[in-house]
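As structure tokens, one chain now follows by itself in the form predicted alone.
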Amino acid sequence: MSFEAKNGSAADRLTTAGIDVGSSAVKVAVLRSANESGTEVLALRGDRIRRRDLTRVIDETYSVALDEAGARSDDVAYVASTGEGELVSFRTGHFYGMTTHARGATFLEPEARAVLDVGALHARAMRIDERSKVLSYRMTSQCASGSGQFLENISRYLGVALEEVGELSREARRPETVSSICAVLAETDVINMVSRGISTPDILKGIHQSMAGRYIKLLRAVGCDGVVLLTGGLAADSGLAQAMREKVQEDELAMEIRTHGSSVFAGALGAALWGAFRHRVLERRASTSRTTGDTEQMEALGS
């Protein structure tokens, strides 16, 4: 799978990996780039943590990703971590999550000028430029009823798989909106809805509408307009994306909400891309230093 043109000779190609350690899942991206002019995605791999030993999940997910990429650990020039990446013992370097999601967003969607990263514990809105530079950002609190963990708790209570939430939400006819921003109180609201006989699709659409309103407010607070790419664990939730598009249309905003098939891997992709960039910068500096040293030595011998 390739998102950018592949150029350069085989000798110029550089293999890097990005490991995004989140609160509920570990995502790995293995890339091959050539002279910064083209990048090929060799493998994308994600695995839920599910109360397992995190270091083991990291090691296993990375190992499987390398197998899928047809690469060995020695082939990887730079391993970049992001998120809670301090537990990646074999990392070469670490990058902040906002930096990696911004870079991953422009890689997946070059027109993106804003990113909404919706994770398990919080969401963050970022306004970015064409170079992936973060210009401003805002985050929700961890207790807000707009996180991936909250939605997972609700889906579990309703007896539906998290992967089914989006499609069910889009089947709603009379959505029942959850008004509380407190996750505990919002879950109580859902329990009351079930006791009143509100259908599962209407409950889920109501939750999505509540989340959409909060996220659009977050995006507006940082001055976002134009193309907004959803990233993070909930980027694959088609019901949430649809609710956000409806809210944008309702408020007549100059935003376009987009998703990508690999949006959940934006952090890992961005880490791998920044890793390739940093590796090349360090290589150039080392080369310049060696050249300067050789010149000085030759001048000393000739004097």
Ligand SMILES: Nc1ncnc2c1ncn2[C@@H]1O[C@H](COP(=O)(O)OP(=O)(O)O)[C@@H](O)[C@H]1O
The other form holds:
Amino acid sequence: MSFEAKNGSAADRLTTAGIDVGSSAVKVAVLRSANESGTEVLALRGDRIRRRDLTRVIDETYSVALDEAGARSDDVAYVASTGEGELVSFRTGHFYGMTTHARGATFLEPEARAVLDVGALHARAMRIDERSKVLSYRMTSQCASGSGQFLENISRYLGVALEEVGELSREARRPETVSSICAVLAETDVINMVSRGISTPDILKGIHQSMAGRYIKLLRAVGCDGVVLLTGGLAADSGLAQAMREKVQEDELAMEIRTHGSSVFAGALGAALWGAFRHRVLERRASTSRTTGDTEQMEALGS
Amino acid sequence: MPDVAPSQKEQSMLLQKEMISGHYDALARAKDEGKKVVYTFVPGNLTELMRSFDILPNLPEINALQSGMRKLSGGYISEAEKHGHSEDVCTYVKCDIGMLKKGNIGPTGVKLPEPDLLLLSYTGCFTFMKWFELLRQEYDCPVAMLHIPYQGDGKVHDHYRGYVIEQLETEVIPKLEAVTGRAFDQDRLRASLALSAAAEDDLVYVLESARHRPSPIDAYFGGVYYIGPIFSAFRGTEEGAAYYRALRREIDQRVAAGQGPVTPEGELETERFRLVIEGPPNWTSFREFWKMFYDEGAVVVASTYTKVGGLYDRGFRHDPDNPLATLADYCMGCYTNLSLPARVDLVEQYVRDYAADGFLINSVKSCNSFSVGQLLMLRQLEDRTGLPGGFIESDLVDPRYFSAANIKNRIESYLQMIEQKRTAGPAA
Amino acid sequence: MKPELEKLVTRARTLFDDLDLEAVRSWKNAMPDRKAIGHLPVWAPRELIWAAGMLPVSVLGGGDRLEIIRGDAYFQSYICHFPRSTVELALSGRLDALDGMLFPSICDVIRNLSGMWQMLFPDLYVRYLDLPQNFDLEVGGRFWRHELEALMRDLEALAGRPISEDDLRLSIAAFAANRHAVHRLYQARSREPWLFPADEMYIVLRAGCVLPPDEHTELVERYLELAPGEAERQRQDRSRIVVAGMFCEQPPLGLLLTLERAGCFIVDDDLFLALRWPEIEVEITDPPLDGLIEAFLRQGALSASVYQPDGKRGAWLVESVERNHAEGVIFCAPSFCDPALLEQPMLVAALDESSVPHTQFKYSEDTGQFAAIREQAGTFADSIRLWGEA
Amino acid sequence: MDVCVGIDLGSTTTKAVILDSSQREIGRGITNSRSNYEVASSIAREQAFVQARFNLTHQALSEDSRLADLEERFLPVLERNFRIQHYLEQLQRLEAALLQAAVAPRHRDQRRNIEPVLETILAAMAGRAPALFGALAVRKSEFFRDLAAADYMQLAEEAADPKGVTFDTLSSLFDQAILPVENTGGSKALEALIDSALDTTLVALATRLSNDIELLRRAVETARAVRIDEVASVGTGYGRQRLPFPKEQIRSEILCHGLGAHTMFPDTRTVLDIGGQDTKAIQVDERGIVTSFQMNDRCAAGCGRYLGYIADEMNLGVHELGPLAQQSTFHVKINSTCTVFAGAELRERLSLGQRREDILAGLHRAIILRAMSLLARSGGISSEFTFTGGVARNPAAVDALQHLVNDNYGEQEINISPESIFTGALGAALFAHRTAREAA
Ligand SMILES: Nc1ncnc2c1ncn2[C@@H]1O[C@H](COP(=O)(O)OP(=O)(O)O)[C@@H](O)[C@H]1O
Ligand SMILES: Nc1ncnc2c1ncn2[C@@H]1O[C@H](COP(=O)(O)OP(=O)(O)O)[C@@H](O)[C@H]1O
Ligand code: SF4
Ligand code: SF4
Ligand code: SF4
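Would you mind generating the form predicted in complex with the named molecule now that we have the form predicted alone?
Every chain and every other molecule in the complex is listed next, the one we just looked at coming first.
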């Protein structure tokens, strides 16, 4: 990604950044958007938090992303946070997670009419329209069963790296059903399986099936059909996607599960995109008349 | 349990099976034959009254529990949740609505007819009210509402009875008349009530046979079969009365032969524990659940669940001489319409009457009517009887809430505890 | 905040934080032989209690300020939070100021709780109050009259004095005035919601649970005058929403705040039905009890705990949306609350038919983490605002 | 000699207790191996037998008046040497496992850089070993995993390079490598280690003990030659369904905890056990017979794993949590009910500037609050009240419990034994003893 002029005409070449602060990872997207000619992704960067100081991780990840984008922080017209973005002290505004994931999803996969975002602690299914509007949603809360953290625990327990989970799962021959997907108690289940000599792929696949069942249920609950884009950290898990596709086929549902190489960054991308949108709206307003309502709107939507 | 039982047993089982499938067939034919179909609930059902109008009752709760036993409920429940029903609420409702959304195919595989009327005789639970409000929206049909006052202070007051009778006269009967186009026939009702009373006598006889040692019946897992006909469409019918006569004869034979109860794996050889159980069973894993008991030689000698559709062993019988008043009393006397202190009294009485070694509560997630207060019941009963109480949790028809390992662990621990107490002899 | 309003809000806040019912105690201590009767949600004939010279106290749980130790022991995890904190309050002696407790029939939880109360507090006056579900003036009316008369006799015995017709008339009038004031507040908020922050209005109304009716009426009226005087309460661009489902277990204040912070204005809700229901005026009749009986049978704002002969709940909600120019509805019900959750699908159907946007989530009175709720409410508010016109 | 063995297969740890024929405890072992019940039991059992050997040795030495004064100088050194060697041996296995993990394809680019980093880290760890087991050393944990992780992570953070071998890579390698290390055992390896530790110790002490050294060696060897016959064993615990035992040798953990607590504190009437994944409230009568119980086992919130999780989050050993929480001065109310969310809440609160010790105190209180409910549900608290399970080792949990018990049930002493994590295993061993007696 190379760019010639750093400061093009500010009005139509806009650099914006989205920072998605999750509970396990920070993701940053830096974009350059031109009014007419579309949007260019300058940098995507993510870092696991891994028990480190969060503000430090945010700062570092952001600056690495800016480096990669070849931008300075002054060049960024709008820094949009999402997720637990309150911690981004230098943000311009904040957008809610579902709003950004929906936007990021339509950017990555224009045909997507539903999004399933699975992160470290939560899962949420959204039905969206082509303008990224969230039409309905369901989310898990209060219980981390079946979440990314759960999978992480399991994989740690099985001694496989997260990155390997997907591939292993797809090698399974006789997946073993798991009964509990409590992020903590499932360990015991897995112990049982290990001690019964069940292979790692079969265990992982069983877990993926159980998760897939849960997620498909969430998706069905929001009444989605058509193309579903997986976003969030678990979108990188090809085993989960596979299990979901199988479930879709088995239940003969009118869904098509897709992932995208940058799915993990959907929230950050969406935030950066909304940032650009807001920046233009606000500039337009600033150049016409200013009313209290407008700043308030900025406030209400933003922080 | 058709695969196991000796011949006598098989007879009443077969009879019951026939009756039930016959009823579903009749329901399926109802529209063609010009019969009216009324949906109603088990607790506080007015079967004799409906039968006196030649109405066929359909009971959504029974359909739901059947779906649970046939492992269909999970799918139905998700279907309902997909339509916006909360995860938190009673799974009978969701199972029913899910079944409806999936084509309303009944337990025997035949399609159920739409209701001509919803008879909301709502005894012992508020969910019933919402359930039929929901069904009304689905079917857009009339509802007859019968409000049964709760025995808040453990009593049935005269003005409660009067209120129920007035509602029968001004709300229920007129709506039944309107739906069927017939006039209310008090004599038919009386005749039917007399048949009820006879069946009730026999049922009580069967339930009380558990006082024998060994008990010839399991009054919970077996009990749910025994109450089937009288709690559903057959109270006040010739068929129903005949079934209970036959059942009574069978039990007499078991007693005479000194036999224990029949389980899905044959007759129980040794009775090691006698238990009283409070709370409904789990239907999705009914067999597995039962097995956890009979494998350890535990027999249930009395249960409260078998009183939800009528509490007969405390003396109440349908009375042909006071047709409306007796219906009112019946409704108000169903188990879940009793106040909590009265429920504690009843269980305590069972523990004593049936010489039980302990009591166990199966608390189901679905049912606030049953479940709220059960932990206090447990405490009170332990204090009053000095016997160990057990507590397990499951659900009626939601397979997600049956954790076999957990329940087994608890039951085993509980039974070992009774055993340990017994072998150690009386306290030093 | 101007000092006068500040003083008023502080008072309301103190009453709200007062889990030990100090206010009730001091009311009782002000005169010899005064008694107070508690009642659970949603609604109770407060008029009768007041007419007997006793203070009706609405017990609305312990909120998020109470640590539950013994309360949990009696309830399985799948039962709503409300009875736990209520039992905790009682077992820890915080409800000792109450000389009796009424349990109106609104759900199986409260119904069975009445039996638990009988066993846990055998010396207390405990009554389950079966509200009629038959609204025929003759049939339901007769039953209701029996129940209310029996209640009156009990109350007279407790108070140690008869309830005269005049007592009753005065009491009915006092509560009618209170309902009127509460109504005006709701209307004012619906017009200019930015003047009445949700958490502030909540505590002002909630004071009515422990104050004598006249005092509360005065408080509400005063608040109505003072709140608009705050200069920084400016109109803001937020979505106007109706909240439904909070009629029994109360949401934590943080939840109401979260809804507003996420970009919503609450313009109608079903909190405090005890203070607003029956919405239909109670007429002062002769004898006065007739008016009370009839008002209930012709109730106005309905709660999920009452049977709906003709399925009007949905229509009522749509009407509230229209009347208050709301842009959407948030169903915000307590977890495991059967009445609220069972009727949600019916309400949703009515809203869908009228194309009213809606969303839903659950809470419990001790919910402490609002991140997920903020997310959902925020997304909902965003979607109304960003795409509402389209 | 004849012994009875009780094994408590917990959800997080497996414990073994050995009783001699007069019901005296002569050995105990504990492991956090969780790969496989069979392996876990045999590791715990093996440890218990090693300890029994040490005990027998101790006995032999103290019985011989000529050796009595040597014992004090000799045995602790022997034990220390044994531990160091055991640790070093585990480190070697860890290194092998790490290097093997580094072979994975995803490390292809970095592999050549990773190996030297790992070697440096492990060399440093080995260097620290003697200090770790020094005479006065306070160790974070009895488990190799915890001890090794603390050093490893610290060294890894120093060695990591965001542009080269990242901390992320290093820590995930550890996660992978630690499992095979803690999940092997159950061979005769430990016995062999005793031999070599014995040699080392004797050599080291040879000059100082020159006269008695043969005497000593003979006494030790006699003690080691004693035949230990396991005549009965009983298993219990979370994993008992899958215990490598026949059904008649399995007892409910409730009963075992009741009996174990009764044996430790004979006047016990109420027992609270907080283990890794479940909490139990048990009432027992004067004979140690369970009369009522309640347990919480659906959700890991509020159990020991919860604390384990939090400790992981904070990069601390579970041992350190309690003392830290005890320094709290401010009352924080923790809202999350879920273990995993509590971890998130912790991070959130830390980042909002709340003090670690205050948050920790809030978390401890949250756990104890849940336990209080369970106790209330099982019938309240009657004197004497005994607190067992791994969490009873945590002083902040004990404080919180004491406080809430006093508030709700009046002033009451709480029985706590530092060994209470073995309560279940002890109960099981007692049941085994009964079985043996009945059979005889
Ligand atoms: N390659 C992968 N395979 C499987 N899971 C992964 C992979 N990469 C990340 N994850 C999971 O994604 C989760 C993080 O997702 P993310 O959406 O970033 O969560 P959050 O925003 O809550 O931090 C982690 O818990 C991890 O388990
Ligand atoms: N030394 C210690 N200090 C504090 N807590 C400890 C200590 N040792 C163990 N624990 C706690 O005890 C728990 C394990 O308890 P345990 O009774 O062994 O459980 P289980 O039997 O279920 O495996 C651990 O999760 C940990 O939280
Ligand atoms: S709540 Fe209980 S009584 Fe009511 S419908 Fe459900 S299962 Fe039946
Ligand atoms: S919150 Fe709902 S379920 Fe709970 S007591 Fe109130 S009305 Fe009943
Ligand atoms: S500990 Fe497990 S079951 Fe409990 S809330 Fe968390 S993930 Fe869910």
